[in-house]
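Here you get one chain, nothing else, as structure tokens; it is the form predicted alone.
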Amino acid sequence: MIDARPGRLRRVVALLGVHYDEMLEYRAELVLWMLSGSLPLILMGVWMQTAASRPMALQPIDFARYFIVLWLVRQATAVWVIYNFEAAVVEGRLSQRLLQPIDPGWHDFTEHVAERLARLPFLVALVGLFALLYPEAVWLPRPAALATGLALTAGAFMTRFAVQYTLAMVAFWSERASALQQLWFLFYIFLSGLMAPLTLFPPSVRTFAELTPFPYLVYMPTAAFLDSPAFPVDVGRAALVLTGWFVCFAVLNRWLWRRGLRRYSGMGA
């Protein structure tokens, strides 16, 4: 999807440093972006209240742990490359990056990674606040569960980046490529486990959801961290599915990039 040939590492590290310094200049904006993704925290309160008022398969403490971890996973896997790329193509700013000795995709990728690093202190502070509000829900995951969760979260981010960067290639043919992201998000919000744990879904709906990439982007990494019978997860299958979707979209991305780039040059943008 992006050029990873030897000799580019120093350029990538330099880009990462530049974008990290840039992100530090917008700390207040980072906090606002974090708070704008607070839907899981709202749903946590709703589901905890529901579980406390009627018999359910999950207890309030299960919902508290699930949604705080899900919120952290979403913070680590947020992607907005389609909006950046669409603006770069429409405004002609992509031309400047094409002159540089590195694939333009690295700019967006390192920007995303730098943003994760810059928001890390705020995440720690908010997790500390959660621990004060719900001390009974605090637990320490086993080292194996922590490593598995981190690996699946990294895979989810890479896959989501590949998907959205591929959808962004439509910007070569349309000025509203971001509309595809809005359509994608409709399925994402209902099938990923964002609204409720997949264990609460009817079996037929869960089976259908697992045929799509959405649960593997949110629910599976979350369940891996929790390492609980209440949230079953097949780690091997999750890793295999994430890898498969990433490879498919990476290949499609390169094909669309080559075709779109010829069109972009022809437009004289």
Contents of the next structure:
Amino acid sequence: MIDARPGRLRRVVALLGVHYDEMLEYRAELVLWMLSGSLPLILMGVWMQTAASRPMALQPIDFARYFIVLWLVRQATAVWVIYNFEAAVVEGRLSQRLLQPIDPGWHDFTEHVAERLARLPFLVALVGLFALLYPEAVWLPRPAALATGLALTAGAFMTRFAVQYTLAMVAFWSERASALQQLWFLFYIFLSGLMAPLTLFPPSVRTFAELTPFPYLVYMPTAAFLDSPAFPVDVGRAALVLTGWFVCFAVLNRWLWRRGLRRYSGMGA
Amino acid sequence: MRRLARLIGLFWSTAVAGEMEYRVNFALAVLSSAGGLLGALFGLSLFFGDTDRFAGWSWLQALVVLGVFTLLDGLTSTLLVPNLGRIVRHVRMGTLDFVLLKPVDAQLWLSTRDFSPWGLPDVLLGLGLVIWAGVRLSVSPTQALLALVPTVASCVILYSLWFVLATMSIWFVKIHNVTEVLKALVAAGRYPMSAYPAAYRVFFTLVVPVAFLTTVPAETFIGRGQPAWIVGSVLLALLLFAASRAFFRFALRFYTSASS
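Next, give the form predicted in complex with the partner chain, keeping in mind that what was shown is the form predicted alone.
Full assembly next; the chain just shown is listed first.
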């Protein structure tokens, strides 16, 4: 997506180090952001109670596993680049970054990756707490399921980043690009599998959802980790679809970036 | 009191005038609210499956809970987010000094200075949903009036929780997203409390009083309210409001402005 010739690698790694150190300073903030993504844990409770109170295809324990994994997938794919970018354009801070010998996109990308690394210990702690509270739900995934789950999660993160960074380009034309993100997020919440496993959707809604990128960002990686007949997933197709969306948005992103930059007139530009 | 009303009117008309620069975004906000409600209805229908009951609530009754939630959500983005989200900036930049010097109660100024019309579509949709479901359920006017009591209490509770968290920024400038955590927890109010396992119910009643935010007003509205819960919500509202004022005064003792 962003020009990555060899030789840039060292700069990118350096940026990653810088952003990692920065993230470590704001650990309290990290924990708060983590907790603010607790909607899946709330829904876990409602679904477990629902499954316990009437016969359903899924058992309470299925819901417990589904939502804890989904929570982890969401933690690993959180993206906020549009807010950074909007502020950088509106306040003119983008100018300083344009002077650096590296595409400004790398700053945001490495910041996101570094944040993931800094979050890791807290994730482990919270999953440990979950295992203590609900030991029956603990299971050891097969290595193959773990690998495909991680791969799809990485793909989901890259695609979300590409999409949001592309929406962020609207900041060159409008001061409130993040309003677009809110609209996107709406579909993301309801069609991604965040509210309920896709298998519980009415068939027509499910077919429609699978035509959009949303289930591939949440449901598919989650189901790949769970590797259970209760949560069917076609891993090959999911990987293909994610790659397709990623490439589309990456191309669109570079095109908008070049056109937007010509319009950019921030402080000092 | 008249002076107060004029002041708030002035605050809000300037704020709305500022936001009207972004009319396209307002259209987007309306679209988002309508889409959000559609999505929420879809999500709720999933819990019903092919039955007509969800945790002892019928579809129309559950819509009342969702309506109250949507209303509160709208009020949050109209008043709480723009005003209380700004306290942290005042602290960091030292401009809280100017607020404290004004001949107006500082908490009042901080809580009402801004008004964002972005949340209004949600307020209207939430109210509409409650009224529509109320008519279909043939809720009597007295019941509806009685429901105003826990609803007002619920608004006060939500405001007080937000204000206490926002006030904490006087010590911890870096925790501006603590209100995001509160928002995430309040989202539990989309569904009636009986939909949750026992441990969740205890947490959402005693630790973060989400039960008082949506379930108690909705129960009162549909005529299932228990006097103890209604009285409880009023007492809790009074208590939390007093606590928010006391906490703000206490916190101000630690405010040292930007240059001192």
